[in-house]
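Below sits a lone chain in structure tokens, taken as the form predicted on its own.
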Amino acid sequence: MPYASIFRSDLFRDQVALITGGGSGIGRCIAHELASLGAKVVLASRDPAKLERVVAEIKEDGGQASAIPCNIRVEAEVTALYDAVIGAHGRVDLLVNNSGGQFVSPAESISLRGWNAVLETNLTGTFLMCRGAHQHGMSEKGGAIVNIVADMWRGMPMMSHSGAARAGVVNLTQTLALEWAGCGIRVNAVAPGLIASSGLSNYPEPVQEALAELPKELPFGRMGTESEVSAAVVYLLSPGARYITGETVRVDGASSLYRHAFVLPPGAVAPAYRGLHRPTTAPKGLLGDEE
């Protein structure tokens, strides 16, 4: 069957996309959308194999797609994606930076490496991927631009590295947006919440122990789908959305507004400060402690 897709099929009719992180889970989902609605999909991420696997599977399904490796943290290796891209295409008129990853640890137990390296992949490389599409023609013939960003509003506790990385994602999202809306550039942002999505599959045990609690605590009491999240994006880079950029649109089922992924470790009671002389009427045991 089809992508089953609420926008019409030739949307995109011609215009190609490039996906970043587009071998697995939300990215692949992206790329299968898009291409169902004629545009032509250029995949890229580390993965060789993730990338053909998705790539066979569109055409499968008649769209157009191709696959090209690239660390997105590398500055060389993202000038030579574009390099390729506009040789074999042209121009690149849609931009989906999904590329990303995290690992579970307390901030205090993040060694300087793992800390360069979340922030490189999913700060750095938004950015370079960023600024080679402006680099690369949109500066010239315009383009939209989608940042995949995460529920963070809240802090992100056990994933301190990549809640700093996601902040600064959306900030860049505001910050391109304005700087380059004289280009005709839309940049925006979607941060989907709790995704049933493959992604989830890469946390250990324990964790995916506490994830599969986690739906019935949630105020849809479940968890998104990757294709609510593409729908999304795809609005997003759409002509619809022509009057609409520097946002972050929150697909979470209003959980980020509700409550924390990860439940924190009880804690001593911090004691309260009271200057007030007299006694007040407040009810007893808000500040822990039983006065």
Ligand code: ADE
The other form holds:
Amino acid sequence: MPYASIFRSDLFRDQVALITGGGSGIGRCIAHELASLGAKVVLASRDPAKLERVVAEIKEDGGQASAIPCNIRVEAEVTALYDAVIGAHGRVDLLVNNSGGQFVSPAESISLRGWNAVLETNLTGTFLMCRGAHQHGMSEKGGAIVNIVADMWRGMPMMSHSGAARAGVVNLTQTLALEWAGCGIRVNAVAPGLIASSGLSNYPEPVQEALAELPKELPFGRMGTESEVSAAVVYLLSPGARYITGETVRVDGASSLYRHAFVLPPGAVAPAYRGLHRPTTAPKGLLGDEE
Ligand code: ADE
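Mind pulling up the form predicted together with the named molecule next to the form predicted on its own we just looked at?
The next block holds the full complex; its first chain is the one shown before.
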């Protein structure tokens, strides 16, 4: 059975699509969908074994795929990646920056090393990949970039590094869209909410237990699927989105408008400031410190 894409099967025929982090989860799904639509897919991440498994899957389905191991935090490796892609295919038409990673920790316990690692992977790595695409032909031939971010709109408790980095990518997306509009490069982002993907299995057991309880608190009563994220990515890469750039599309079933994603540790009621020197008719009992 082929990938059940809603898009035309020759939509990206012979276009070269570079996907970071395509070895698992959402990236793997995007790779499958793009390959099913005729793209020559190049997967790039740090784990060659995972990449090769996905390449084999795509080839088994009749698609075109290859893998190039790359640590997107290392400038020289990103340059080598682009040199290899251009050497093999002559161009890059589509780029999906899906590589990312973080760990769960209260902000005060994050070491500088840990902070920098998450910022380098999610923000700097995305910048290096975008800049590489511009430098390796996209600025002449045009192209489309989609950056995968996260639901960090109301802060990201226990993942301050990732929230800051992803918010940075949203702004980078806007800036690059403006700077590169004139050379035909569109830059957009997709912000997935809670997605039932293999990435969730990487979190420690207590986080897994909390995640299992979350679906009933979401507006749709469920998490999203990898293919629901992929469909948005494919649309933004497609000619149908040629007047869309600098945009971040939320694929989260309105959960960013609604849910309490994390239970904060209980703490003291924050003391209220009362500057008004006259009596007030405001209802009592709302400030946590009244009799
Ligand atoms: N996925 C997670 N971290 C990565 C990195 N540094 N480079 C490429 N893919 C990654």
